[in-house]
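Just one chain follows, in the form predicted alone, and it is written as structure tokens.
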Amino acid sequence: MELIAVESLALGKWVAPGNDAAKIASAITGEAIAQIGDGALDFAAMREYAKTKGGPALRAMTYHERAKMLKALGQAIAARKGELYELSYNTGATKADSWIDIDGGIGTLMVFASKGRREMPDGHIYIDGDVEQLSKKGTFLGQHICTPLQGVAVHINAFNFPVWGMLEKLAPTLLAGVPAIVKPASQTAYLTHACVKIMMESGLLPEGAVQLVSGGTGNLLDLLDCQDVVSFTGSASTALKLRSSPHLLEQSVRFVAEQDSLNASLLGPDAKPGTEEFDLFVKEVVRELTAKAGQKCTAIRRILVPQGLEKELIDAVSARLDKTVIGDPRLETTRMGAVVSLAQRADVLEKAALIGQEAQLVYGGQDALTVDGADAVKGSFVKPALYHCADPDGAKLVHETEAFGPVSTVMGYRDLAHGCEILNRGGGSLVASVITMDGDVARQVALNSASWHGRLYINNRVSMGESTGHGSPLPHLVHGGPGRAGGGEEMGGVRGVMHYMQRTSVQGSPDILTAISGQWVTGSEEKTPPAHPFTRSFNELQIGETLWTDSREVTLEDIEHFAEFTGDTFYAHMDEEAAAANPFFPGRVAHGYLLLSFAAGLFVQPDPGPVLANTGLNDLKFMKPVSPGDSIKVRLTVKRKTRRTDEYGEVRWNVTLFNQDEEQVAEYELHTMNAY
């Protein structure tokens, strides 16, 4: 058959593999099916087209701009994904094994695209935190901002998924507004070609947004600086070797490491068999030990269990994994596939024989291996392998020994304290589970364990039917782990595309920082609309645009009616003797919802324009307790303008209340619908 060429794309243009090219092995026939490397690259080149044209590119573009083109390219992905789904069979990938690698990479680029057109801005300059306060009339201010660096991202990718593990990378760098040098591990290169020439082939991408390294870095990680970025999927050996390089050192050149991880999980002392828990229990260790054929870094190495109740889950999760058929992963019978290799074979079971030196194996063994439709020789099939360490106090290996494959060992622990001890034995991980319904058990292992772990997953019956499984990260939330699994924080939404900005505080007036955060900041010049503001529409207004109300008297009157009309008798609005004696009011007062329904009737026009809705309010303060007699007045300003659909627009309107001595009694951030 003819060989695949993994093509290398630099400058723009597709460099096929060189004479000298390595030879890629199908997992399931261990037949060459591809070639890779050798390819004559110029990677001083490539960082500088990164960063002369595609940084400027990107960053030319708003961040709702970029969500956008990231929503489109996976709608791209998806509408060819059946080509990635022939190619990942090659991996030793089931179906379902690449639905989470293919797909799950499809609905992570989406989930950043929506994160993006929600909790972004439709501009340039991304706002963290509130203003601050650094004088005492608010003349001098200081705001924290976040830009794009001004390098490239290069990423370094695992085998175990080609596809989604580069697009969770790409998803929040390309968000960012960072471009991007990928390069892939050269075992399963051609699924992350594949899909990088579909997104080539979309037209979506600006010129020089995505790069694609098929072979060896060279020189690449000695020519980058402090605006670049190194973002790591690998071994805790390579990511060592890697971010120890005196050169990324001195240039302070950030690196994000997702790295080994003896992930664990903990059946809680409640979770008895005969349990539902207990089942979901046994359903989840088997399941992270047969996807991917355990070649998952979020996979379960590491069983944890009551102490006395070890041999009833080891049979338990034995008569699963006896139904779990092996073999070719086409057909449609196939459970579980092939390692990527069959050098990958020969690592898992050299580290399950490390394990084996504490514990003994209580199921599997490659003696008791069938595959189905393919030679279990010339594949690289493993067959699961459980192991039971009856001192895991003792043992050392089961603690720091990987086995990157359907490996894992059961343990028993004496009591919860006992428990969390034995997670953290794991040295940090990406992923720890908890198995229980009592609440007091999930917190005692937040409390004690959360620390070691980036994520805690807790099931039970209420949850199991919707939850995503132990061993799913979800673009959502934080990606990585402490310590042994590498410090890193990938993905996690905005958290992720943080990886790819520079944090900056800003000092300065009212007015600068309103010029600068596109967002009008409380003291900054207030723009006289030509009409009043809810008959303007999005694009008609201005930031800083401001309405100023005429003023309306509060009557006790007001006052009781609100109270005998709502419902809402408090004492302070009902008992002058008992308002006093409060600390907080002067006598009798008006309710807090009397005020903003006041507020609405001094500013709102209310004949049919541009505001559509009403969609909610943020940030509501009481300042100053208005008593009966008191006038208020309110200001209208335009603070924040964001387009949502092709129809219409959020604003958000800053609104504050002032009494007859223009004191400020009430402040709330309004959000309303504009059509265009």
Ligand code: NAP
Second form
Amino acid sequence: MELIAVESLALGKWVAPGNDAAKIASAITGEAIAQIGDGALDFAAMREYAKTKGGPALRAMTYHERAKMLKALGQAIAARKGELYELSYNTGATKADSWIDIDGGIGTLMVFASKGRREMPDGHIYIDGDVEQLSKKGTFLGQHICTPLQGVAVHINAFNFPVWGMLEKLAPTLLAGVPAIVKPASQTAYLTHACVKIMMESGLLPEGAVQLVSGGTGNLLDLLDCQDVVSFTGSASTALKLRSSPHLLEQSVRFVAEQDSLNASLLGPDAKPGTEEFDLFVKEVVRELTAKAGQKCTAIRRILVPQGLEKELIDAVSARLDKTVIGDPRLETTRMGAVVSLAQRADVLEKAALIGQEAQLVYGGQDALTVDGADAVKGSFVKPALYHCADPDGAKLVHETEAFGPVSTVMGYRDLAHGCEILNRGGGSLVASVITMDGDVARQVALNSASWHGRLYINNRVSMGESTGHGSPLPHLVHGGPGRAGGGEEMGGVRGVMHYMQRTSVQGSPDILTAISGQWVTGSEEKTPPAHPFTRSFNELQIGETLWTDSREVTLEDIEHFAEFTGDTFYAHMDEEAAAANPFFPGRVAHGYLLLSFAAGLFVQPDPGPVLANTGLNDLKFMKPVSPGDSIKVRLTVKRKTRRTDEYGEVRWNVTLFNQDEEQVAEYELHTMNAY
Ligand code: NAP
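Please give the corresponding structure for the form predicted together with this ligand, as opposed to the form predicted alone shown earlier.
To see the whole picture, the full complex is given below, headed by that same chain.
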């Protein structure tokens, strides 16, 4: 069989493995299927290429353009995903395992594409939070903004998710506008390589946006500075080695670490055998033991149950594991494939033996292994192993040893406080789960344990039908954890994009802040439009265009009419004495909603035109009561514009209501959809 040549992609060209290339074996047959080795990559030139070609090209695009690119990339990969599934069997993955990796990766691109369009501007500067008032008269203000780093993101990935592992980092990086150099783990790099080929052949990526290092990273990390990021996923020992490099420390290079984790799942005291929660717990435990043959950073390594229930739990898990057919992952009947390599199998068995020093093997073990349709010796198959640790307080190894395969340990806890103590003994994990119907149990675990874990997954009969699984990181939510888990965070929607951007506080006058942010700031220039703004198309409207309306008196009859008409006869509007007794009101006052309605009546231009719909309002504040006899007038200003579809975009307007003394009585942000 011809070996797959796992090339690198450097300076826009594919580079074949060199003479010193290492062989990679199939997890199923043990035979060599690919070769990898970087030959002679010029890492300085690769970084320069990313910085001078990829970075500027990406930064020239808006967040929305980059989001659209991510969506198209996801579609391009989806159209050819069959090629990836085929290769993936060699990693030991079943079809279901590959779905997590390949479709999970495509889904992650899609979520970031959609979040980029919905939550980020169609521009170049991301505005973080509100304007900060720094002066009495409002002539000197502050605003946080985020802009893309001008270096390169070096992604170093683990072997277990060759596609998802790359895409979950690429999506936020490219959305930020930063080019990437991707270095997959050698053992499964042939799959990452195939996916990068698909992306490059799609022609969607600007030149220099993505490069691939198949093999070692040479001196790459020693070339980085504060505009670069290293985003690492792998073992704690490699992370420690890399992040403690004097060069990275000296240059304050951002280092995001996702490393191994002794995740735990706790069965709530209420979830007794016979309840739906008990069965759900067993199901989740078995799924996490067997999916990807236990090679998931989020897998359940420690199983916590109320003392006295250990045996029942072990029996239930064992009965399910008995039905888990291990074999060639191409067979439809196979439920669990192999770990990635013979070396990985040796490592798993070695770590399991360590756990065995403190816990008793109660299910499985390599002697009990039977394999369907493949050679159990040549392929790297591992029988799931369940241990029971009778003394979780005195034990150490069970809380610290990650056997990165189908290995897990059952422990009993005395009470919830003790359960939380054991949960936290992992020293910081990616995810902890609790199966309970009891809100108090969930709250106690959150209070005692949330700070030790990146994600808390709570499940019960209500949510189980739609829940996503203990072990599934989601692009919307933060993935990462404290301490042992690396102290890093990835994904979490737009939060994940921020790892590749710099947050800067900008100070200046309102006009300066408007010029930088592209969003009208109160106090900056009010432009007079040539016609009513409601008659002007999305493209014609300029940021800062302002309409001042006539003023209108609010009478007692108006208030009474509105109260009768709507049914809102709240005492503050109807009862002089009761209203005056209230600390907020001088007497009867106008309804806030009446003021909003009058405001619309004052600023609206009624004819059919480019304004298609009013889609909502934000940040409504009633600042001063309006009494009968007061007058109001409105200032309507174009604050921000965002293109939405091919036909229309969203306009956000600042709407401020003033009384006859020029005092602000209300303010809000109005949203309309306007035709181009
Ligand atoms: P690993 O041995 O630490 O390798 C991780 C990556 O680092 C690989 O790409 C590896 O490349 C690279 N690497 C190793 N030494 C390097 C060096 N000196 N300079 C630059 N790169 C270097 O981990 P793994 O065996 O691939 O992955 C398994 C581990 O990852 C498990 O412990 C698991 O818990 C953890 N993991 C964590 C997460 C998470 O999100 N927290 C996700 C998945 C896996 P080579 O392969 O070429 O050596």
